[in-house]
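First, one chain by itself: the form predicted alone, in structure tokens.
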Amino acid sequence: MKFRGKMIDPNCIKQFIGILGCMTKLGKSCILRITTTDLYFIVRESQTISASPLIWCALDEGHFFSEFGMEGLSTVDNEIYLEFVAENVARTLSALKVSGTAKSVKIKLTKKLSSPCLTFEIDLPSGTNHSRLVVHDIPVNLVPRRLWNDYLEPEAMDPDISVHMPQLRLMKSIVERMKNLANMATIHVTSEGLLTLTVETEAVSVTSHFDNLHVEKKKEEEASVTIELKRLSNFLGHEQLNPQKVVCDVLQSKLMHLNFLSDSYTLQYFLPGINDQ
């Protein structure tokens, strides 16, 4: 198996850093799926109050990479699945963020000391006319073919109501304050474009209202789901990805689905509802 990609556009490099950072903060391990047309980041995390959320991100190869080549497992299964530990990426991300003026970033599947690695080669300008090359090797595990079905693209859901999210930074600040009161909150949306977020304790009940939101789809007049505030807060902290829009799908009592939409990528976050005990 072979993989090599090169990014030279500063905006693409910055956006790629942001997406990779988002993935590593939302889970302890991440799957990188490489195909001939797209890169996918997939995160599962089980250490939560509720059932495991799932993050699914698809990046358009043609947008991000000026050079791209890959050879998968076989001509029939022409894909590559790699697993890496999130904390191992932190040093690479730090170098990339510091190097906001990187001339290029190359990513390659390599073998170091007989172990597979995802190698980042960051070409940095120096004080002279010369370049400075920073290399980071991230250990990876090759995911065997028999496990690929565990990381299939999520099926399209049929929500009760879909609305455009309010400003993420504003909602993030409200969720942060609510976290001081409770671990869980109930999100409620209506067919008229009203979204409320409510926390209730024995001592207090607090509700935030967001109205006049664009309704993308409605099957019911209203829908609500109780979700874990910590996980929602972590996801809302990535407004720097600058999506064109963020759609919130709610399936009554079962699921909150957030979808970051852009011309170059899509990022989906599935947050299962917490059943009342």
Second form
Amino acid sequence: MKFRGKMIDPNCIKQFIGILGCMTKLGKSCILRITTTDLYFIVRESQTISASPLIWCALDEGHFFSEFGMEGLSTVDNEIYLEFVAENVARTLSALKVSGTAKSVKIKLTKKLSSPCLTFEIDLPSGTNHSRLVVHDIPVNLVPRRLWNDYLEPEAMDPDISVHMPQLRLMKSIVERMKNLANMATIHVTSEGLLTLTVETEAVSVTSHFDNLHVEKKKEEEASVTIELKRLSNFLGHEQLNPQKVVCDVLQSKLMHLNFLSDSYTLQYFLPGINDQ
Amino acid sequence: MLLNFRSSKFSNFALYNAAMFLFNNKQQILVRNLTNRHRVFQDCCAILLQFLQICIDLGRKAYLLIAQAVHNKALAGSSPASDFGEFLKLPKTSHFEIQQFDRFIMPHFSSQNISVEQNHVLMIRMDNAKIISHILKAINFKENSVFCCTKDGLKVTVEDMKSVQLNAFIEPGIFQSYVVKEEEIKFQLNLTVLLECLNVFGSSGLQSGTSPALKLYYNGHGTPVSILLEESGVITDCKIRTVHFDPVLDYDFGTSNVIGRIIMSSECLKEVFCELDSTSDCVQFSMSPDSANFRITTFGHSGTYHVDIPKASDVIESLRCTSPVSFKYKLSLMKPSIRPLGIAQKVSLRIDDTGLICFQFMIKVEDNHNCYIDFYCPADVDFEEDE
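In place of the form predicted alone, the structure of the form predicted in complex with the partner chain is requested.
Complete assembly follows, chain above in first position.
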């Protein structure tokens, strides 16, 4: 298996760092799936697909990499699945951020000390004419072929209502505050473009109303789902991307789905609903 | 949006829903079934006016469509719809129009009316909720707070074990609108929860860009405090449970008992406080007519430290002392004074003959307005010493 990619555009590097940074803060380990056309980052809390939140990010390699080459497991399964510990990457990223704009970043699949690694070779500007190269090796595990089906692309969901969320900044802050008041919140969306977020405890009830939202799709008049605030707050808190569009889908009582859409990448967050017992 | 006045049962929540409905661009509000039974009609008109006031506050136009059948019943005689406006004594603004309408529209109306709600006994409106949260955050050293509202303003008290007490005073001039319908309105609620609600759109500092608009309502004993906050078109409404208040200590600081009084810059005092030796149990304040300094002393493991601030220095605006005064205070009890000290511009200290110290912090909020926080702490009585 081989993989080699080089990024030279500073905006792409910055964006890549942002995405990778976000993914690594959202779970203990992250799966990187490399195909001939895309890079995927997958974070899932537990193996049981239905019960836990899932973060799925797809990057278009053509946008990010000026040079890209890969050879998968075999000609039939021409993909690479790697698993790495999020914390290890976080250190690389902080090095990248601190040292300023890198001139180029090369990512390679290598073997160091007889174990596979994802190597980042970062070419940094220096005071003199010589180049300064910083190399980070992140140990990875190759995910065996039989487990690849665990990480299948999630099925396009058929939501009851889908709205375009423009005020994410406010939502972030509201969810953060609500998290301090209660464990769960209910999201209610109507086909008229009104989204309300409600928490209710013995001491207080708080409802936020986002209205005049553009409705992308509506199968029902309204839909609502109860979700765990800590998880949503964690996700929104660590997300520092500036997507062009954020779509929120709700499947009655079952799922809340946030879809961050941009030219070069998509980031999806699937948050399962909690059943009121 | 259907405002059905068949019965006078109408809740504030429904009024709020009506206002929200306007936000959804459904701007027709239909009034029907207004009976001419006098008492009910009066109540309905009062509610209608409140609703229209909310619309004005939210900056939205309201269109009241009076069905033909309605106004004939409601107003004996055949006055045109415009007279209905005069009858209600609506102010002449471009915010609403009253049109006659012959057919009923029955849009979807979320029927969440709950209990019968009458007028608010307390209503506060502010363009920038950050001001009130800035002040209340400084006194939030305990969760429970007692609110006391009179025509002179809002007083919020947080107390610890019937000893130290922090009070915040916000005068009516700071609010855009302050209505108190009883002589004194008192209730107790969880201040931490209130602050979470006030900061729901972000808790950045007082001077930062965003400024959520606030409306606070309270309907009297046993009802929750309702807060409506608006920022960039997003509205958050909160209902915080109130409980019957526990009586708070009323520290009576008559000026005749005050022995020592200082007015000084709070920045200087804050520096001193932050550097006090934390291994010391208590801190001592001393001043006398003869001494040139205001002395702050700690007794820690490594020794006794004195901080002397000369009376003549720039940081002390005034110092008046009728006789020598020196009292010790438990350092742990002094802690709640640090936060208000941090946001204030000036502080006054007064010590009376029993050793009770009162700090009064002056905090500038908007261009011409000040808020005050005062802090009371009794002296540490040392039984071993002879007085």
